[in-house]
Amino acid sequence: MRFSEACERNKEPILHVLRQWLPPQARVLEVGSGSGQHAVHVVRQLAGVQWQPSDRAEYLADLRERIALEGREGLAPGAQLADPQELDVDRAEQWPRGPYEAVFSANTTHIMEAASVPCLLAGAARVLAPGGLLLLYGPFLGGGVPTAPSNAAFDAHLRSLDPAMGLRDAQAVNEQALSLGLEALADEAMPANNRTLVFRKRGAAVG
């Protein structure tokens, strides 16, 4: 079963942001759930949250194993953790219908190809309820420039592995999101030179 040291380090700061932004009893789609550590941690801490983990087909076996072993006990009151589903952001037919109050994704935009980032944003815009939130966690560039030496080194490393990978510019993501009806609400500073970008789907919130 996969285990991510990064997830273990950042799960509490991410939980703090989710607690701040998610409405009560939010239905949340997590894109790129990976090891499932964030999913399990959130449903154990946030009462009433309904969490839908997802990932590409090649990562589902480990994700399902963690959910089966750890995701059915010790949940916060009213919290629910759904069975993981397959989701490749490039394949529109794999996106669930929703609606969701939030879409969350951690450490994915710099791993997926640059051309897939607009697909992630567009998919989120489709499945979010009016007024719903998209939260993207990870390292980002600022005006095309790394915000810290560690981010510059990480970006160079990723591009050496695959030129299609690399840190994305937060301003460019904001502009892409806005063109899809997602307006930027916040840019939360996180530990280790990471950030959480928060967007809201235009329209009045349901309920």
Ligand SMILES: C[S@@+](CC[C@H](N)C(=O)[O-])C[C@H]1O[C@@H](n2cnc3c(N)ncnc32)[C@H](O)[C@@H]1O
The other form holds:
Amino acid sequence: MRFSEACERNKEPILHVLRQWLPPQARVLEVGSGSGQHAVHVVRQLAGVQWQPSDRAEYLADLRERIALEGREGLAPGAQLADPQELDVDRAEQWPRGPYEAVFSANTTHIMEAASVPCLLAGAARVLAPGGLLLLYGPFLGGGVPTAPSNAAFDAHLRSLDPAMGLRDAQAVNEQALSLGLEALADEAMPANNRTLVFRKRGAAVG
Ligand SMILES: C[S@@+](CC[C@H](N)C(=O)[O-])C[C@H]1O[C@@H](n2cnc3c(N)ncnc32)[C@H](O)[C@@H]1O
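Please show me the structure of the same protein in the form predicted in complex with this ligand, now that we have looked at it in the form predicted alone.
Zooming out: every chain and molecule, the one shown earlier first.
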């Protein structure tokens, strides 16, 4: 099973942000769940949440294993964790129908190809209920926040491995999101120079 040390470090700050933003009984689609550690942590802590993990085909077996082993016990009251679903953001037909009150994705925008980021934003805009939230956690550049040396080094490292990877510019993401009907609501500072970008689909507020 995949295991991420970074996930262990950031799962509590991420839970804190989710608590702050998610409405009660939120239906949440997680994109690029990876090891599934966030999914398990959230459903154990957040009463009433309905969590749908997902990832690309190559991650699914490991993800399903964690959910089967750890995601069936100790859930918070009323919380539900669905079986992981295959979802590559580039493949419009793999997106579930929704509606969801929130789409959450951690540490994915710098790993997926730059051209996939608008696919993530467009997919989220399609499946969110009016007023629903998109929360993107990870390292970003720009958007009025000075670039930490560790993020500049990480960006250079990723691009040396594959020019299609790299940290995304938060202002560019905001502009793409806006063109798809998602308004930038917040840019939350997170530990270790990470951020959570919060967007809301135009329409009535949820919660
Ligand atoms: C660094 S891992 C992060 C995993 C997990 N969210 C976490 O925070 O530990 C990057 C994730 O992005 C996912 N990813 C990359 N490209 C993707 C795409 N086109 N569609 C969906 N997920 C993608 C990978 O499959 C992987 O799960």
